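Next up: just one chain, as structure tokens, the form predicted alone.
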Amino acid sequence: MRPIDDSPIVRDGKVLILAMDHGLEHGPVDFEPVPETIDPSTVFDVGTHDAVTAMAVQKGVAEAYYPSYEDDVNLLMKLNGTSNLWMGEPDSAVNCSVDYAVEECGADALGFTLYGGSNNEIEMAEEFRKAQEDARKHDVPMVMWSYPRGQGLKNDRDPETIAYAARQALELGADVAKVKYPGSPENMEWAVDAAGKVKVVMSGGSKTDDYAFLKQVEGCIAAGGKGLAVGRNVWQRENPREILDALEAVIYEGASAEEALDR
């Protein structure tokens, strides 16, 4: 890994990342709760907010929608993904080169999913590597989804793993590692330390309530976490921006879960 603090994508050593490549990951099924938001312009919106550090989203939908957006949205370009249609062995599709990302797209940073434990492990391992030394060209960072998964794990939130996942950014050059909350804040420190200095956020996960949501945010944060990558519990709320006001005061300002819902 590289410093980042100097990234577009870093405000105050924390990163804020909203998410919005469900459309091909999960599929339209995750718009249901908010209908408007199967219209990427929705979400880009709501990515506008200063809490959101960048937005991350495939190929398609940055061709199509960033040039809008671009003077108030740093973008992370996800460069593989696949449909939630595929049945077979965890596995993602490489939907976009790092050059195509960066030179004709205008992307800050990039994303790329691992799947620690799938039989393709080792083939998605050497197509990060292929990605992470493209970005180190361009000077960009780069975040690792790493989600351990596959017919041989047996629990992808147990803390070991959880730990596992945040090493294995840390050991293949990621700059950011986005990793599944493991319960508790002690866990958490747990995959803190094991990434070094990698920068450790939490997924978002489901939609909870929001005291739910804020206090795992909340644990993240007090473990040494810096940040969140967040999607559906962020925009398949009414009012995302009142969630994004709360999480800017928990991430950026140390205030608990409590403290920002009061405010």
Given for the second form:
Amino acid sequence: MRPIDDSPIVRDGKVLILAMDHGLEHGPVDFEPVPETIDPSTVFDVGTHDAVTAMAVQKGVAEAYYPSYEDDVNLLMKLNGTSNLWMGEPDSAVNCSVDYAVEECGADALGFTLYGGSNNEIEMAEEFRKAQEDARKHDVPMVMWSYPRGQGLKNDRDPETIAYAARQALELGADVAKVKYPGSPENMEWAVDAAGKVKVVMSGGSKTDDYAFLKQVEGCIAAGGKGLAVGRNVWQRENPREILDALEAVIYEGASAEEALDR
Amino acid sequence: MRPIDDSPIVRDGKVLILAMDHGLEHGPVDFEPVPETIDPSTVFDVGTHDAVTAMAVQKGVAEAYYPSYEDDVNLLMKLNGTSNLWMGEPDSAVNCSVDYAVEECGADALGFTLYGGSNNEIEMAEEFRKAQEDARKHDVPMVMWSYPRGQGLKNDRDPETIAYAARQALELGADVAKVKYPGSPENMEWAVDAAGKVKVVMSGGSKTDDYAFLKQVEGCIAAGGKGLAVGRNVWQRENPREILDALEAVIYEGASAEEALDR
Amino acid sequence: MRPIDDSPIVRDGKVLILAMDHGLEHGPVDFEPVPETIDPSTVFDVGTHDAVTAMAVQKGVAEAYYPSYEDDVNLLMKLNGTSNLWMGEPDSAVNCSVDYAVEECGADALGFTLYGGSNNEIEMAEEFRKAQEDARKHDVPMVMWSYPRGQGLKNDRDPETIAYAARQALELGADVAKVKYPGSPENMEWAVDAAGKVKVVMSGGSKTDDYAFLKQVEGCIAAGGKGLAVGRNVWQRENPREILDALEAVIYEGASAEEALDR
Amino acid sequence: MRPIDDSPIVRDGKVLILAMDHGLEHGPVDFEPVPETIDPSTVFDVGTHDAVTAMAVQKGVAEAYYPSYEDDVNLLMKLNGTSNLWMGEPDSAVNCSVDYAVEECGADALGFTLYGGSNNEIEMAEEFRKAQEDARKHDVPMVMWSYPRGQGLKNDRDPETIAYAARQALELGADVAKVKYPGSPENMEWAVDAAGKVKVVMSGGSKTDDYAFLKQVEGCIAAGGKGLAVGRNVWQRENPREILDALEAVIYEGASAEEALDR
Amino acid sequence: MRPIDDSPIVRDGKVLILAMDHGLEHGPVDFEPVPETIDPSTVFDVGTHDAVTAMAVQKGVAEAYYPSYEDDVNLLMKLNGTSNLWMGEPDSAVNCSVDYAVEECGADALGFTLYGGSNNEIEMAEEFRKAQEDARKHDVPMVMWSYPRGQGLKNDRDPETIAYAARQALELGADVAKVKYPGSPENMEWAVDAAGKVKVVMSGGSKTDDYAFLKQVEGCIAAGGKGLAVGRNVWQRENPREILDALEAVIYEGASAEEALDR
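Next up, the form predicted in complex with a further copy of the same chain in place of the form predicted alone?
The next block holds the full complex; its first chain is the one shown before.
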């Protein structure tokens, strides 16, 4: 972890990552609720909202669409990822080198998934090592998607597991840890404490109603969380800019979920 | 994906790849219907037809035969491939480096198979990463043979699977996605949408009669597909130039299957 | 092994490493006995005690916290490590390159775990080889956490096993061998003899009472051991500086456990 | 495949490779029929016969014996090979780098085994890729020992399998394909056709009587084969030069087996 | 194999390697018969005997002890080795690079174990390839510990197996082959013949009485063997210099076992 408050992906110490790698991770079925989202441009348009500090996409999407948005959107290149077509212990392919992401695609930040608890954890951690050290050479922040899963884990939402995931991000050298919301502000606080100086952001998860979602984000911020990395809970809504307005209030202005919805 | 409309393998925004790597993938049995096709020259001769924008072959065939055709044929070097002599989860050997393909063999484009859904998907995706980034250095288009298969898949012709395959090509950074035809123009349209700016072409598959074949291609084009990558459905015919004449009409001139056959 | 008596991590021929990689190896549960230890700063503060010759941490913790302590603490970068979330034969991910540890983080020494007896011993030994030879280029001491474990081992505290572990450190080229205390000064002496010129230090293990712990350390020193690498037995105490005062007496001044506690 | 008719291992478009890697592949038991053949010099002496265009040996034999024969024998360095002491899916260790073979040992040609159909085919093909491209840098011909075998194959002498093996050599970029004789000139012709411009030579196999052996070679040549790679059928005879005289007649002069024996 | 008669590890065409890597391969239990041998200095002292042409040790022992003996002892760095703590198919970790051994430690020769017949034979042979070619760059002799073992072998003392092991050393490019003594001079002669120009030395094995041991060495020399690589049969004796005096007579002066013992 290095100080990243001056980096483009941070606003007032907070982070809001709009993720759109679902086409790779889940397949095009994730675009069905709002069919036009199958066109990455529609999500990049959403990403121009001031609340969003970075868009997280895979290399191919960045190559094809980012050139039209580079003045309005910060690029977080997700370095690894895989489809859900295969079965087996969790693993993720490294789809982009750091040099290519930064030098050719103009990435402002990098993202890397670690499946702690998988039989492939060792291999993934070693791939992360190379990516992290390469990122340092370019002085670009590294966000870890820290998601314990695999045959060694019974419950990947267990508060201790989430706190462990946050700590892994600190110990291995990430600058931001993206973790599942562990169910309560108290549990989130454990994760935040475990991560030390690393910024912890919650992942948005599958789509829920506005209030429930914002209440979680409020709990995350109250617990010392630094923001959110979200996909479906934004772009699977009919009016994604509305929820971004509300998220902006909760994350950057300290509003409650109720206040944010009343605006 | 990068703009490739000005590349030699594109004609009026469309692509027609004549593939002849069957000697490696299927063995010499594929040449039995038209015995002289066992001689690669006969297929290269077919490849000089104006409808064909590139010939796809393995390295050894390019080394031995392409020097006689380099003025008349564009070379698409297939970078990986394997025999069907062995058994096991789908995989493909990387048989040619990008540098060798471009600098020594004069490749105008590159091809790479990804078996999404295979237990070897991770490894293949990482091999693709290197090939794709090397291709960018040479500014040469990359075509992905995106063929989900393996123990994780029940039905590799399922429309959602084909759309997923097309999306993988976009997310991972291909310029052209070669997918199986998913049975109807509506299904093909899903794949085309999922691939975004990436050009989707259908694979020719095993030999069918002229009308059925051209009708599929017509459906592909109507759905926004950008063409075809075909082998047996051309060179397993007694008169391959005739079917190429018809394909030319359907792909580049927007003719229907019936119109193309009536000419 | 090379002479390291003049290196910063040695004081009067002895070594006292304060280890804090438990957040990675065991998870945040290890911080529960003294909750503020979840903040690495509190442990770094402890590490400024004169008795401590080096702090052992993972790369991410070094990046985030060491800059504030570099005048007061010597850094021992632990190069490999993993979580206990997964199951399987003992193994450890290489999380930091030697170049990065020394050039970017300012490491004064390096640490590497070898699980002799694991089915992964071969792979770990080969990773150690590279790390050790890289360490030589930088003239930085290498400490081996030599911990036999795995399906091949019935009893990892067997005196012969501990002596074997110490010998592995010598044969493979470590400068300091960290081993489990084998239960008696006589057994420790075997390990010390087996390690030859390599300094053997005992690992602190899980928290015990002051007298029992200091008596072990006294036994270690009496047997020719050169010190201690300890974590929980220091920072899981309410007043870690008190036990460090006592350890200082036992390790550097030859005091008995009783004398050290009476001061 | 590149034109190799001007290379030292070709005489009048034909090739006769005298192989002696049996000490590695089969063990010293192969030398028992003619005990002095255990001394490589005796076989190198045979290799000075004009009919022989190259000797195929492993690196160590080349280092030790070739310096005495470099004026009289062309060296074909076999790059991979293994013992028959172990069990498992067919595989072969890469025992020599191309640079070492050419620059240090003076190799005029290179040889590489591919076990198509083995579960290790992918790995072997990728090792071949590197060797082949390195060979091109040195402009040295590459001979593939194309031997389908492994759990995927019921019958490695099946004519279709042999033709497939020959085609693999073409597709992957060999200059010469060494295959088992598929039982008849008609079958051999299929293999020759499948290999296209690549020269196909038959392997000598285990020792048979003069007439049967020469008849096979006659059939091979009649089918368009370009020669022979032979070991035991030459140096397991009491007078190996006699059979080489006969082979010279059959291969280079178009004699029948009967004519060759009558001379 | 290259000519090594002028190298420092050869005396009058013969070789006597004193090996002391037992602390790694077998553990400290091997030092119990003569407890002071746990200190490597005591064995290095033995190694100064004129009969010894090189000491074989692992990297760490060389780093720590060889600087005191470099004027009196020739260093043979054993490049691979492993503990007997784990179970599984025979394998050996590469613990030292050739560059480090030669440039940093001053090695006069190198040693490498190959377990022919192990499922890991392929991997070990490929590691040997790199080591051997690197050794050539430094013009340093390579000794192969050629020890067939693994699930493919019923009897690793079978004369044919030993002869095969000796041949592997020749084929793969070693300069000296260390093999088990195959039970009789006739059997040893087969191994010597199979190795061709490569010098074959017998391994000392576990401790036996003086006469039996010397008789074996006499048989080895009579069969054309070039010496011995010995550990326990020297330094597990109370007076190791006495047996070295006798070995000197048998190996370099052609004495019989009886003559050597009568001196």
